[in-house]
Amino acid sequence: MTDDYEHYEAVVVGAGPGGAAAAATLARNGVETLVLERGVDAGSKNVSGGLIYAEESSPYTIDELFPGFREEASDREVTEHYIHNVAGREVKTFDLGELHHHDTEWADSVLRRKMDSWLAREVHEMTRETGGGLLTEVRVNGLLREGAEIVGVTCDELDPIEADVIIAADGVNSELARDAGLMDWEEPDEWFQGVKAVVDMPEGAIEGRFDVDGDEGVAHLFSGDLFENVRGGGFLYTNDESLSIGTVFHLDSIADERAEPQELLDNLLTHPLLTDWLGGEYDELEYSAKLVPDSKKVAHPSPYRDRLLLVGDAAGQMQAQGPIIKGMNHAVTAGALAAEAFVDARSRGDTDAAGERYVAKLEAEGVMDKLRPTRYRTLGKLGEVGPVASAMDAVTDSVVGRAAISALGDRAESLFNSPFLMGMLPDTRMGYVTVPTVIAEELGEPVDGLNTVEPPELDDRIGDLTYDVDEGNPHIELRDNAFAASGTAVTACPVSAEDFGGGCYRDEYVGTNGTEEHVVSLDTQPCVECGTCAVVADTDWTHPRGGKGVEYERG
């Protein structure tokens, strides 16, 4: 009987920016709120690129919800934004200032452990005053039901908890969204995979090497032939005393090309263009990875069921449209709107209406059209039809296409700065590989310099991470160890590789009754919990128990 369980008005699962925004809004409205976080500290399980934006059109921004946020929890304000089109040593750079400043009040670089742990302290103080609070090292493993209706959550470490509303901000691998039937892991083309290195910078190096003042930062994006024809690109963001350098690719492209994520990252780190920025000594502080939902395809138009409301990555609310990469700001907005919807519903004595009100607010505030642009659904998607995509790619790389790009010259920069065009960019090689490569070949200039960076080997990268292994409780189990079913995980897993035997996945030949079988084996000890294998391999995947698994120091 659920009457026997502890009850709160609101339970928020996950203490990232979406969960924090929801909890703060609930607490300010006097709603008794309990926040549950599975990491040893908020942010210890989270990774982002990352920039957090405050959009002028958004009804909620993180600094409005949390005064003092920018002084205490973020790194540098990013004031300059560039994209580099690369073909070998030929590079053509465009200033993306117009695109970057469109609808932008400000944008700051952040590291998740620093940001999320600060937000969590604020949230804990606010929610304690409602009779709730924030608990870490608690994994919410499913939904509590009364009959068929969702009425609460179940946990590994606590008894079930009943609530009038459950706000799931438990990230891209949301177990609550899956339990409710609102998310699946069926299609690799619905996901991006990001891999990142945080690189130490000597005092004063960022100001000197990037020509910025002490309180300013810069963002660089990279596309073209750097990444072995895999669809996606790279990024470099300046933090206070470090750089976040990473790559983000369509997961289906990584799988199709049998690309290895850490090698694609190394292609960027060792390109001559980065020589002056990285300097003579390379000190990599942390290696990390995560999946990112492609909001154009999976942002849920109705992200609720019964008392459960999804926000942020759990609802597919990550906007990655060419050089437009925004996620945390949408999570903040959605979290606050979900809380606002519950408060409205409660004031009318009808808390069951919170989900419908939440959806109405997402539509009315324009959030859904940013995540799933109408222009993409009506025009951009046509470019992904096989024959159309092939034709567009061929024309771009033809004599005619090259002549057109040459004629455009620097006027091409204005096309990259159009939010309208970027919002309808098809997910094909044309936009991420072919056009940037042709631009660089036709308009670019050679980059001088010798990049002497030697990125760490994969075993050093995963060996430097902190893990608390949950002996006897593997959080991933192979359902089919045949190479045909699960072999892609060997190359696509960021802590595995085809020729590397110390990572999460390995392929091997096993002799049985005179025959030899090609199979995959698994060791979850070095797992970074990105969830890639849940999409590209045949697995049962859950989060580790509370506090277990990888612990990011920076994120």
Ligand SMILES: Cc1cc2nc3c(=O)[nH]c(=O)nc-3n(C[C@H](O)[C@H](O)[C@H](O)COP(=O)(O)OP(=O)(O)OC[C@H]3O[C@@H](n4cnc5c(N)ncnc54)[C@H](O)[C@@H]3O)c2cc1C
Contents of the next structure:
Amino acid sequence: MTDDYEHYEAVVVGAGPGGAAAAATLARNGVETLVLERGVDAGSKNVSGGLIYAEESSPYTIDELFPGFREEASDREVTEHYIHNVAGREVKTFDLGELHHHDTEWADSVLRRKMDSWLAREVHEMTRETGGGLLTEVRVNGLLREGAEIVGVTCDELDPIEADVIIAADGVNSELARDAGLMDWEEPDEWFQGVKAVVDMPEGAIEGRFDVDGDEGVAHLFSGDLFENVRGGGFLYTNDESLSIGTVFHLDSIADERAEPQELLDNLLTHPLLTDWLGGEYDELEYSAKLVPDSKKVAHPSPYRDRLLLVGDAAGQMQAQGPIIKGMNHAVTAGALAAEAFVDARSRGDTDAAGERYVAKLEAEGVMDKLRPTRYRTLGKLGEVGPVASAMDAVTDSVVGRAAISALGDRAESLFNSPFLMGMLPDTRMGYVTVPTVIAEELGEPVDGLNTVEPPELDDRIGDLTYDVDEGNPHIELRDNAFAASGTAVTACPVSAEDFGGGCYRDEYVGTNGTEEHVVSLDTQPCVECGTCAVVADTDWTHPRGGKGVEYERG
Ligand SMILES: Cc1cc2nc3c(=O)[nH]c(=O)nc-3n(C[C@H](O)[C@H](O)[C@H](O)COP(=O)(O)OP(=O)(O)OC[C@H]3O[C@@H](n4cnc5c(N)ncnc54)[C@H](O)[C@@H]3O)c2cc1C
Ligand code: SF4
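Output the form predicted together with the ligand next; the form predicted alone has already been displayed.
Following is the full complex, with the preceding chain placed first.
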């Protein structure tokens, strides 16, 4: 069997930051490496907020692996970081500088199409020198097995390929992790959903409106009563000539509240606080969405099986450190550590030991403790138990809680800046909604601006995206169209909405023999491949074939 297939020493699946870091490290060590990416271009399927961090304590950072990264592939260095606690028009702003600078060497704003395609060009050059290269428009659809053992990958567009190591950097909707039994679409509370708008800025506007120099940037975060009780928050990051404005919410909370993601984003876009920054003009360049894993709950403690090693979102390694989101840097670190583990194992003539070595490195380098902090497991999770969470919420909103917050005054800012506290915050309304709202009500000042922005309608947002629709090959099959099984997707799908007929999921009443059945129907043509419905609806969910589906220009 083995002789029948093309063989590489290493196959890396996915050309996001995790895959790029793995491939660069393998190639530098002379490992023959083939990288397979399903998008027409690296980055065309990817979305992030996005600030990429270089952590002081991390063994690998993106600029060390790719010299020239910051000059060529990122936008602005973000040096200022604020969080706005909002209650109606009342806003209390805290400087998050200390939390942001904690363990941070630098943080740059990025757009994924630009960043990932730059990385891919570098990776292609490096891997070609070892006899491999990077191929786009190839979707890996499963694992090649010899007996029960994983020995390679199978693809839609190519014959099966064998490898001594397979690094799955295929992101949050990893089909390889699922095929290996290392990830399942489990519960909505293990995921966040992010929705984002990239907004055009006239020349010089960022410097003028945000009071920053030409190469400097700023990050603004938002929480409080802006988001209709859905647990999560908003962000605004300055790029070179655009803004990334978005929201990230716990998926279970979106599902429970039957919230519509694009409406929650619009709540932020139309808040008076954004008036001066948006300058009355609003030109939305791109609308996008994606799931991300909550590493506190799903970062896999042993992310390997046989020759398959998972890195980045595929291994659940996306950290929400309070309001700060760190996924790209962890994907970079894990990708490089997985590659390093293979190189070590190969030098000892025992490539089968790569997985074990990778796990040991994740532990030894402190990565696992950042992803799944012990203090969250011991204290944070306790706060999520229903009665405890309700009691904490009630106390915060009580006369006593309000008096305590009033008395704290600006000292509350230092609590927001504590990495220790942020690492054990329970995922409840208290942290995301109640505390920020009470802070704004007790300590805030009203914002004067009149925000006249009218965000685009959903059909314009979808219509402006680029699609290469795979007629006749739907990548999602609805297994159960009963409303009880799949109805949540009608609202939680970021390109569907109740009362809107042009998106992916719709509900209808179908009459049969005098009874009426409430059912869901699906049209995947406008799908942005976010992954949400794989968790909240009863579906068979896969990626579209290579190059097909949505193509982001920015990400
Ligand atoms: C709204 C939002 C805001 C975020 N904000 C931030 C932030 O500010 N900072 C931060 O660090 N992180 C942020 N993240 C998280 C961050 O984007 C991810 O953690 C990070 O991209 C993970 O990197 P990765 O390399 O593991 O996967 P990805 O970047 O998802 O890359 C996976 C790659 O694999 C490819 N692929 C997938 N399946 C296949 C297949 N079967 N065959 C071939 N190729 C395949 C994909 O096309 C893609 O290119 C945010 C995410 C979202 C959605
Ligand atoms: S159909 Fe599913 S994957 Fe596609 S955009 Fe809607 S929720 Fe996301």
